[in-house]
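Only one chain is given next, in structure tokens, and it is the form predicted alone.
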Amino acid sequence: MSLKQPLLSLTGVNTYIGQSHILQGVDLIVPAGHVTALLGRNGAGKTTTLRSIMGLWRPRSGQIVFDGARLDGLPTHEIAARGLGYVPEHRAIFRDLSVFENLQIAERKRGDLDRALPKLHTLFPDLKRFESRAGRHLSGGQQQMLAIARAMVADNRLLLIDEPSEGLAPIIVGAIVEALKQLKGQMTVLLVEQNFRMAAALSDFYCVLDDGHTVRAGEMAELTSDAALTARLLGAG
């Protein structure tokens, strides 16, 4: 898929919060059907593009467009239901209510979490053999399972889902990245994610922010043969 067909993109987009200048005019383009990382530093910005394409904090200028449509401008529930699901840092699930009702009032329209289901307990079998139990007494891998499973019970063509690896032991963020994997090529996914080995190992193209700024983006593969390049743009070693 070439990058110059893009599902979502960013142009010059300029977000604030208070006083603060967070993103200083990022260019992002997330192509259709497969998965790219927006990487960075702590403080970078990724989390704000994020919350700016839901429109949780409006951009103040530049342009996002989604299908050929601007979000920009737009409240948050009806950039959701143009069918982007957000899956946001520290999980945010409802800690009193079971599995099956977090699913369940994920549903946009009647009859979503009956065709989602199975796909959903294919994923993430936990989900099922716990459907009854309260999130707060899920573990932290689970109740991740449960925050990404909730963003896909609509019919989203778009997933945002920032730092799932966060907190988790290596052996969660192995069966994580094995069911995000076999989403490839059916769902579009923008990924933000300070394991690098994990977004390596699952996305396709990658963007790099630092300060606000967008600094390089391009193919994985780029990224990944090139330790020189990662050092220079992540740290990474």
The other form holds:
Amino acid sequence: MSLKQPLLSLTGVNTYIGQSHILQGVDLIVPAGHVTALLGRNGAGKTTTLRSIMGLWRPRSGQIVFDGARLDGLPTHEIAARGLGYVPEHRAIFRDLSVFENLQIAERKRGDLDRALPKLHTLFPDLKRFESRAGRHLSGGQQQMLAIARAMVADNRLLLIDEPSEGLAPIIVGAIVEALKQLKGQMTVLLVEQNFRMAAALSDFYCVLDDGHTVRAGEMAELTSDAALTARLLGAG
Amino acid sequence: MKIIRENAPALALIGAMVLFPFAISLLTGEPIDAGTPKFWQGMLAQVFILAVYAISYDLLMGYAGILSFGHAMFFGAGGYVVGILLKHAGWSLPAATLAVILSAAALSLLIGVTALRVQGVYLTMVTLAFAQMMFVISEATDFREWTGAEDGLQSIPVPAWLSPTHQRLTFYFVSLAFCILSYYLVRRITQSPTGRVLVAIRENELRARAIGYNTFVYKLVAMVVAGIMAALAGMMNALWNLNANPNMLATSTTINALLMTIIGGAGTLSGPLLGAAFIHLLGYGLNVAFGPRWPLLFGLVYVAIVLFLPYGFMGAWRSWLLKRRLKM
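To complete the pair, please output the form predicted in complex with the partner chain; the form predicted alone was given just before.
Below: every chain and molecule of the assembly, starting with the one above.
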């Protein structure tokens, strides 16, 4: 695929969970300033790829390079500090903290939140309305919005978002898509998404994993214009 | 004015505790430094000391989610350090206090660096192992000259001005001040950004790491603060009893902290305070009423509380408040 300089690249990444060889040589390029969708069937290794990038699983071999520097082998908190915002699956907020505290805790420098808050409140107005509410008392959609917003508090250069639509009602998914669309062009995003229509609407590039391998990567337009190819790569299109 | 209004219940409680010795003296018509007033000053002084011990445990368990079975080792270490320095080394109390703080910091750093490498039940076991080691050392006859071995370190020379026997009222106020200061110190921590990170770690440590926190350092800080506080509480306890004994290092002393915290409500600071008062006063009451069988009844009370108030007194109170607010 035709690429500007990649912000993040994975080369031949192998990750084991216990005895299981989950990632068997993943190659991935995330171009700066664009949204890249990581696609594939259940169990293809998408979430493990994100977790390997964050150092939550340590890759056994391969290289992960972010902005010219190796990430693999670093402890998770140092990886995050390089400017990676991670939105894990299952709406991973802190349930015992309020909405505001959930955002505050993501500050990396003093003033991060003051700077980010107006933008976050425009993107997700509910976060302003329920500022003092405990995370556990938010709806699923609000929790997801909070999880995304939390990754945007610090001055992150790359967002890793895992299955933002999972388990949410279609109308809520629509709201999240709208919010993420506003990020396009401003942020580099690596998006894992089962819902192909959502992924297609948001992404500029794609990468398909199957059984822990990269099987194909390219521009999203190539997939959306070729239904047969999409069906072949992703099963039911 | 705003500060006063926001802290009204706390201020009222502090006021009541300050007036308490005088009120009892008025009510009973006995002098303030004898009889019933003196006895109850002692009871409450012990509650204040235990409360600090329980609060320190709550910082670990209730906030950071670290379940330690070795907390008694800090309590006991505080007692032994102050006892040995006062009795055998002839140190002054301020110098011995400083030594208690420094040795507790060193001990908790050592335990933290070792135990915090593992998680969950393994961490619990490592802390238990350390505490048992200290317990065995305290009973070892090799050090009888210094520790008194299984008899404990008896007749610690407490400075005359603080003597729990002759200056009970002073001891009462010193314990009260110790309790208030410790409470506000821990509250400062739990309400600070550090406190929120501790809660985040308790909920999901990996998530906290993925945001960029070196969670090990935060847990270590919690461990050191809790260790120092427990050691100071142990020091006060030794000054009150005029002795330090192996029982201070026993597992049952850790369990006591756990019970006070759970009964009062883990993850709240007033919880352990209430828990300490409840356990100490109820234990006394049951002992008076039923004699040496009282721990048996105490067990039943524990079971009932865990069954009916699973989040402790403070947890039950908060959910009651929440329900009432939702109805309105």
